[in-house]
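Just one chain is shown here, as structure tokens, and it is the form predicted on its own.
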Amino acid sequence: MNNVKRRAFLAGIASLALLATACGDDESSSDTTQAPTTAGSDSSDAPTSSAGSETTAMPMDLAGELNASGATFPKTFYEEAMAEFMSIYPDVTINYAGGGSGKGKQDLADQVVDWAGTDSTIKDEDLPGFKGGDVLYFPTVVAPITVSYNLDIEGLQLTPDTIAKIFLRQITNWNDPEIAAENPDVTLPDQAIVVAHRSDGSGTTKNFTTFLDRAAGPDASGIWTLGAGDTVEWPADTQAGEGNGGVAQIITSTVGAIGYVDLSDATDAGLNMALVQNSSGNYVGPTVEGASAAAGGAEINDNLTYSAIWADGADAYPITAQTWIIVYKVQPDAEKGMLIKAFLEYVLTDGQDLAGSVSFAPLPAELQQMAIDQLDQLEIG
């Protein structure tokens, strides 16, 4: 969608704003229920709105506060992306408080919060405490996971069975027969490994706990006992951080230490990370252009839920994670759903173009237009 489009868009926002409140508790009318359509070659800056035979230029006076909290792996695309709308909309506020994604979804189920960030769905049993009804999934990024290290040495090899026995404290030291075998041009160090993993809720946990499930648990290797979610039993004798951040802190200060972090804290925090072999059994890095192979191949739910962990592909990076944000389907504040279906439409649109400067990919196209499309399923006031 091109700027035009999207200003149009926005301005038929505001005018449905507009008769909302003109309206006042007139809740006979669906036209606040759908999405106004986006049309005309007119470039000017100025948007205009239809109302009967006469068109008026509708001011771009998008106002208001949204608060938001959630998964911590999307949250630098995420403050990247809120940056831009306020510098568009600058009387509109967006906060996002991270926590992770299972503080995300228990706020929304909870309406604390007015979105959530989340890279994990919602459990069949926990969708009746969901106070505010139906929830709608919006898929916005993806990115990889990295398996992030502190050694003086650059792209180790790793399999899915060594990172689970690393993980499970089967693997201790940095110069174990089945690393050097992975590693046989490199000079591993007689070195402790150190396990760092989140401490809170988080989907990052539930994609790297899955990727192990499927690479090496029962249907794979059988190496893999925790299974997957975004909490698991670790072993006593590993190392928790709050956070993408908290676990790459960890990471940076402890000499042999190894962890799961997204890209873009992991790039932030200078840290080396590992490549993976993948379901194809090539070795992959973590780069954007790994989690858009994975991504193209993914199969999308009805709901827009999908996953690219271990997808199929040659240059798939076999830990890309998927990210959405979730909102109620219902909006009854007519002024809080206009916001947020104007922030998610620049998510969906102008948004992506940002994503590659955080290291993130953005959305396949076919997924995108779907996500898009369901804009319209939102009804506001």
Partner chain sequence: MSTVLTAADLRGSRRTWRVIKSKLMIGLTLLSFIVVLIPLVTVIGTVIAKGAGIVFRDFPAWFTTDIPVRTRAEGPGMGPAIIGTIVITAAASALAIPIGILAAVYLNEYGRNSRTARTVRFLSNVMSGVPSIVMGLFIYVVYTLRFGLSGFAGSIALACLMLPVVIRSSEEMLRLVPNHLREASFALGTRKSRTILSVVLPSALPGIVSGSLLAVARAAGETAPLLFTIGIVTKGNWDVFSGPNTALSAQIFRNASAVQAGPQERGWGAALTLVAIAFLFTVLARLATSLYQRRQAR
Given for the second form:
Amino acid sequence: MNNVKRRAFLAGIASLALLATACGDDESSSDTTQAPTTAGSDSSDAPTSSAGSETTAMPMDLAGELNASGATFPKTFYEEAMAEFMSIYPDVTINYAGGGSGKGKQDLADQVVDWAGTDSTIKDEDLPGFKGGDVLYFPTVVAPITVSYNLDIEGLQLTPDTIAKIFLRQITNWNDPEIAAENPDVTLPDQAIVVAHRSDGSGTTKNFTTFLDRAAGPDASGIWTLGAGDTVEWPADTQAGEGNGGVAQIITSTVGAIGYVDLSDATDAGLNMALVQNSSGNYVGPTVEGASAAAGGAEINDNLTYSAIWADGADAYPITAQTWIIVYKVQPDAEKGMLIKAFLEYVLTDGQDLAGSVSFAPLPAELQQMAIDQLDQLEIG
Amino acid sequence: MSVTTTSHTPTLQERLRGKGGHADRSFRGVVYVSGFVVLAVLALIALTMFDKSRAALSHMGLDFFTSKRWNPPGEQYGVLSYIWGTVYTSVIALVLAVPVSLGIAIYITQVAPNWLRKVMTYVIDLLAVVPSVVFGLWGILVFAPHVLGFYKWLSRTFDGWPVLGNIFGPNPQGRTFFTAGIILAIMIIPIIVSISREVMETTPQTEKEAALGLGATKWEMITGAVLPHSRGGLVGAVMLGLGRAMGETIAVALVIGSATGQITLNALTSGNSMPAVITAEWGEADTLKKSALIAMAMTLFVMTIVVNMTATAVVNRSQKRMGVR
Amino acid sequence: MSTVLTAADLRGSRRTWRVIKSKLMIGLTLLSFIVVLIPLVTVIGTVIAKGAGIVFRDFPAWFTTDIPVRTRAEGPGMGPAIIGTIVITAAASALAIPIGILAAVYLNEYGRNSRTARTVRFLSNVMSGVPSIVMGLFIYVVYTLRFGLSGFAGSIALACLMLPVVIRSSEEMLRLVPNHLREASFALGTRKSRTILSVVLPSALPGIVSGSLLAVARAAGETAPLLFTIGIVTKGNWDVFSGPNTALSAQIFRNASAVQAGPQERGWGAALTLVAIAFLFTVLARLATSLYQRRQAR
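To test you: the structure above is the form predicted on its own. What is the structure of the form predicted together with its partner chain?
Whole complex next, starting from this chain.
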């Protein structure tokens, strides 16, 4: 189904491209602005009608370059999707520079990149800075942020309060009675805790601290006092690494270390990951299923922004991060616009099947459909 | 620079000043402009930095320099702990690098036979061109994970000692001030060696022979004649090394451990330095934080410039005294 | 340190002790050289041991294939970074070396000891101490924000770092050109610009080349000025002026913080490539120097 849809859509693009070349420069710009919108809606509304022609127009004529930057959290998934997309269309190049959500937002605002990845929404006061006008949010995947540690114990159970105390350095040894109380069947070692966090400003930090702020912050137990942000004022006797990989490196090389890492890197590094107590009181491990459950329980706004952190649901993993690709609604450059649309379409359809292989969870079906529908709002040309 | 529009054949005087003829004048113009590029670039850096850092400086006031609280969500930007990290790692680097560098320079200039001198100079040159990011890569993947045992030993051995007990404090980590200091030391040794070498080579042969003639041993000749003669230049060499250490970014960013607000003598704990913070946090920074980071860059710029100016002045003065220039 | 000697010192046991002490201290100076050899040999050894595998496996795949789009993937591909390092460093050299040499000509042939020349000389020394990260931020603010990410933005930043080095070494070489050459040329009625271009510069050329090559070797290894200015790509980009680019140093930095074996190995491979390039330029510089010395000796 998805596949058919995509092809139909791409057929639309292909014919449009031919049309655009045929029309030449004399054509008024309003015509070209209209055309892609129709093509887009054709593809999603009535895919069967054009089903006959699309195989012949196998979209080899999709070409060009897209530059992007932004969140490092979904980078592994985007790289996977980009690699597949570029193997389908060899003439397409997409560069995703990473650098952090903030960098992505800033680069898009300055029109340095064509699309950006971000784990956090744009602040209202920053919106006027976006030189290209309105911005659309396309949710892409969700994924758990693990609380990983270096101890010879698997499946340690931690409550948000305990995690908050550990990261605030109020609990400094693994044999602390509070940890022991949550893990009655485990013999905890007399081992100093080393806290590892991100050195670079990061959406992952923002989401992790948002979790602590919601679950143990001023409105809850009041233990977590550092608020939520891309970087927060960590206690001085903690360490930091560059990127998720950097944190994972510290945990791997330091006995007794604990830190927050995306599931993909934590899995690759072979780290032990804690089960975290969710809002229903259940201890849930960081899995793709737990992330899907959390995303399913989240409340979604009209512009497709939402937060899956500390979401309701008995099986929901409480530190589940959402992430978006943001693009300008109006794409004056037809070639780039079509490329962006094609890539987004791919990420939201076939690309979803790739998520699981790199430890990301696909979007819940309802949200996926909303995102696909939103593609029609892109104004290309 | 008044350009005289003369039509007569240029005199020798004018030719010597490069004012004779059209080609001469345009060449002279090009050369002057090139000379002033340095001024222009430096001025532009200073102006840009100043302009872009104003937002943060007026937001924070003097607290920017005196507070160690770096709390972006609360819009508090105090760089004191990062200044400390920059200074402390550089000092550690100097303590480790200076004796070694001077030793090498002495051996090369005063002891080594000609062929060995060439080999050693060559080796030091090679060390100088190993890119800092390569040291960083080695530091983070090889050195930091394996040095922990040594740090634990240091920490145990000096436990309870005055000063050293504080410097080699409890709970050592792999990525620390000390790790950064060691890597920096390796990187600044070639600089200090090459300048010290140049300075020591200027010691007049007569002074050295006089010392030896009086019955001094070789070492007494070195401490009695060579070192006093080149003291000024050596101070300059050390300060240039300090300047380089303070500005080093990538290697330090990888191995220092990136802890916030850490002001402590304990060298075996994680800290952070100004260049490392800029590298790590620039990506995610909003407008005010960007301004704060640029203000940090400006602080670093001013610190290194003061060190370098002093160093240059010291070297120049000692060179003048030795009649080099 | 006092070196006042008495006759008694020159005889007997004190003398022996002083000789021993001298030998001991000189031994220590030799030891300090060996101490420095340890990190040099370890670093280079590790880089070769961990990097050679991926660089020479499936030769020449490492140099010709693209960087894998999936960071976590294993296997070679550093072609784009090699291209980037070459074009960015070349553009930086094209900017910094001519300007640097001309500025040195100004300092040594025109300005000499005038107040302006002394200021320029002093500031050039000061400029050589500007931290590379500051240079990177500066170029980001004045260039990248206006013209976007490109290799050239990195080139300008590198050029700013190279400039004082080139000025300093070139000026030193010009100063070594004997004055009688200039005088002879003037005596023949040659103009000053011609004298400089056809007599002074050629005779200082090997030395200038040597200094410039060393500056190139350093610049090729710089990372901090490139982080914010050139972006990142996985396919090669020969066009230094437009579109993002990448470089060996940037790839090393990126891969240093990875946990997977694939990117770590690529990091080591990139380090080996970069060190090899830097050493190559150093050796070339050495050759130029020895050429110069031979010419001087003639």
